[in-house]
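Presented below, as C-alpha cells, is a lone chain in the form predicted alone.
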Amino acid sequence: MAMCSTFYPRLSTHLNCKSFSLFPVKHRFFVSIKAFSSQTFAPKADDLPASIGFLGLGIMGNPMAQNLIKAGCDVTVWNRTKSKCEPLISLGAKYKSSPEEVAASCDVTFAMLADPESAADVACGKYGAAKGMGPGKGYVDVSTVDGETSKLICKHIRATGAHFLEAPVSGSKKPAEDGQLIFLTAGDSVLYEKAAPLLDIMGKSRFYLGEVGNGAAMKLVVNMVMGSMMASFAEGLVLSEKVGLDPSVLVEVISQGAISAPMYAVKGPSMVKSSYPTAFPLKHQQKDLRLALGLAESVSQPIPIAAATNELYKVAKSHGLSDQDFSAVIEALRVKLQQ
C-alpha cells in the first residue's frame, strides 16, 4: 500500500529547511546540518511506514495527527476520551480502543501525553502500547517527560524486540497546527531514519541527540529557559504598568531590540489585555520546570533563576490558572501586588 500519498508536494514547501543530527563524540557533540530538497530528500513510497498510530489527542497531539492524515498517511488513533478522536475519524483516521490495539495494528506508533505518569501508563500499563509491540515495529514518544521515565518506557518497548525513539517537541499549538515543530530525538537510529519523513510532515527540523535521555534533557532545558523568559517578561510588563508606562509600548520597544523574541511579540499584546488563550497550559510549564529542577539536582547544578520561576508558576496554579496559557503567570505577580 502506498501511504502518505501527498507527502511529496509537502516536501516542496521545505526547500529551505534543514535536518539536523547530533552525534556523541566522547563527551562532546557536533552538529551535522544537511540541507534537503524535494529532489534529494523525498523518500520512496516503499520507504514510508505503511501504518501510523497516534496516542493522545490533546492540544498538541490532535493537530500533529491531523497533519499526518492530511498528508495521506494511514493513521489509527486512541485517546482516553474517545470524543476527541471523532474529528480525526471524520478525516479518515481509524480508531482502536486501547494503546495495545493501536500498536499491534501499526508499524510506527507516536505518543503525545501530558506528563510522565500518563506517558508511562499508556506505554507500559495493563493495556499499554508495549503489549502490542514486536520486532519490526517502532514507538516514538513525543511527550515531555524526565529522562528516567523515557528510559523506563524504552526498556519496556525494547524488551518486545521493537525500536524506541524519544522525540519531545519544541513548539506549542500554532507550530503544531502549521507543521513547524522542532523534534529533539534520541534512541534507536534505525527508527529515527524510518520516522524521519513523518517528523518532517509534523515539523520544520529535527535533531538526533544519541542515547535515550538526551532528548528529554534537551527539552527540559529549553522549557526551563522559556519559562524563565516568560516570568521575566511578565515582571517587566507589570513594572511598566506600576510606574505609569504603557505596557503596549514596552512590547514594541522589546520587539525592536537585541532581546527581541517571537514569544514576546506573540504573547505580549494579549497579556496586556489580560487574555490568555491556551497554546501551552501553565500547568505543563510548571511541570517542566519541576522536572528541570530534578535534572539539575541529579548533577548538582544550581539553577536559582529557574527555582524562583517555578515558585511563581506554583502561585499562579494556586489561583486557578493551571489550564490557562503559561503567559497567565503574569497574574501571579498582579495578585502579589494587590496583596
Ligand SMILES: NC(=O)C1=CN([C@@H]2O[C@H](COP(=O)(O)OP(=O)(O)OC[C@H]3O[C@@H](n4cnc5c(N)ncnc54)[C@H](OP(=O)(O)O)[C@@H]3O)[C@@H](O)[C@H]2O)C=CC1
The other form holds:
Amino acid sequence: MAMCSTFYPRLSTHLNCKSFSLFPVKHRFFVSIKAFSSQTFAPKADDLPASIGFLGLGIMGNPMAQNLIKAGCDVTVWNRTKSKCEPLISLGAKYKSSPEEVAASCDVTFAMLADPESAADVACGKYGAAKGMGPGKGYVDVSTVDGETSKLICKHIRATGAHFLEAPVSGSKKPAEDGQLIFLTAGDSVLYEKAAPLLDIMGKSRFYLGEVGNGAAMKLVVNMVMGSMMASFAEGLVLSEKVGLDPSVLVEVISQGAISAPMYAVKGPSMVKSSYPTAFPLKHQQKDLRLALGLAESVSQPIPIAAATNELYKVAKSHGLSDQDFSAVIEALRVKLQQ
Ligand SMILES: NC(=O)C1=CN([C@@H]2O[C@H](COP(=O)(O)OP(=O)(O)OC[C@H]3O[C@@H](n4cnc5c(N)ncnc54)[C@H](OP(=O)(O)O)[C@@H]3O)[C@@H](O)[C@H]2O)C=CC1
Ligand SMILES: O=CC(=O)O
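Having looked at the form predicted alone, could you now put up the form predicted in complex with the named molecule?
Complete assembly follows, chain above in first position.
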C-alpha cells in the first residue's frame, strides 16, 4: 500500500487501567517525543492493514476517513445517508451498500456513529458489520457510547472470531480534520497494535486502557467535565451581560488567568455574538451527560454539577438547539432571563 508523505509517526502510551495517575506524566512525555518527526517510529507500509472500512460519515467520520484516504489507505465507506459518501468516493474511496458488506471486504472496519442505539444497530443489526466479520478481521468503534453498549458490540464481534477495540475520541471537528484526535482505546490488544498506525494518521495520541468499557468510561468522564465547563462559562457570559459588563472583556480576562482553556478561547467570541457553528452538536453533549449520569449511578457516585448541567442542556434541546454547537447551551440561560 502506498504511504503518503504526510504520514506522521507517533509514540503511543500503553497503560493499564490501574495507572490513571501516570497519564499526565506519560502524556507530556509523549508530546515531547512527538516533536521529533523521526522515521524511526514510522510503521512500514507492510504493517498497515491492507483494507480499511469506515461506517458513519458525519462531522467526525468524514474528516477521519478523509485523512486515511489522503495517507494512501485503501478505504471503503458506508453511511446511512448515501450522499455523504460522495466526497470520499471522489477522493478515491470505494463504496459498499451495507455495514455487512464493508466489514466483509475489509481487514479493519471503523465505526463513528451518533449514539448507543445507532452504534449497536450498525454493528449488530440485520445487515450489521458483525455479519461480515470473521477471524483475522477487526472492528474499531470510535463512537461515544456507554460501556454496556460497547460490551454488547464487543460480544457480537468476538462471536465471529474477529477482534474488537473501543476507541472513542477526544477532540472535535478541527482536530479531526487536522489528524489531532486523542484516542481512548480498550479491548483486544492485538487489534490495538494492528490499528495503531491508523490511529496515528487520525490522531495525535492514544491511550490503551485495558478492558472494554474503560475507554467509554474515560470518554464520558472527560465529556462530563467539558459539558459542565461550557455551562459554567455560559453562565458567566450571561451574568456579565446582565450586570452591564462587556462579555468580550470577560473572555479576554479568563484567557489570561489560571482558568483559561482553549475551548473558551475558541468558542467565547462566537458565543458573545450568539453564533454557534456546529462542531460538536448539542444533542451529543447532552447524550454524553446522560450516559455519564448512568455511569455515576452504576457506582453510586454523586455528580450534582453534571446532573444540573444535564438539565440545562435538556432545556436547550427543548428550544430546538439540538443540532447547533453545544456552546448554544447559553441560549437556555438567555431564554430564562427573558421569562
Ligand atoms: N462532533 C464532535 O466534536 C465529536 C463527536 N464525538 C462523538 O462522535 C460520534 C459522531 O459524532 P458526529 O460526527 O459529530 O455526529 P453526526 O451527527 O455529525 O454524525 C452521526 C453519524 O451517525 C449516523 N447515524 C445516526 N443515526 C443512525 C442510525 N440510526 N443508523 C445508522 N447511522 C446513523 C449518521 O448518519 P446520517 O448521515 O445518515 O445521519 C452520521 O453518519 C458521536 O458519538 C459523538 O458524541 C466525539 C468527539 C467529538
Ligand atoms: O466529544 C467531543 C469532544 O470535543 O471531544
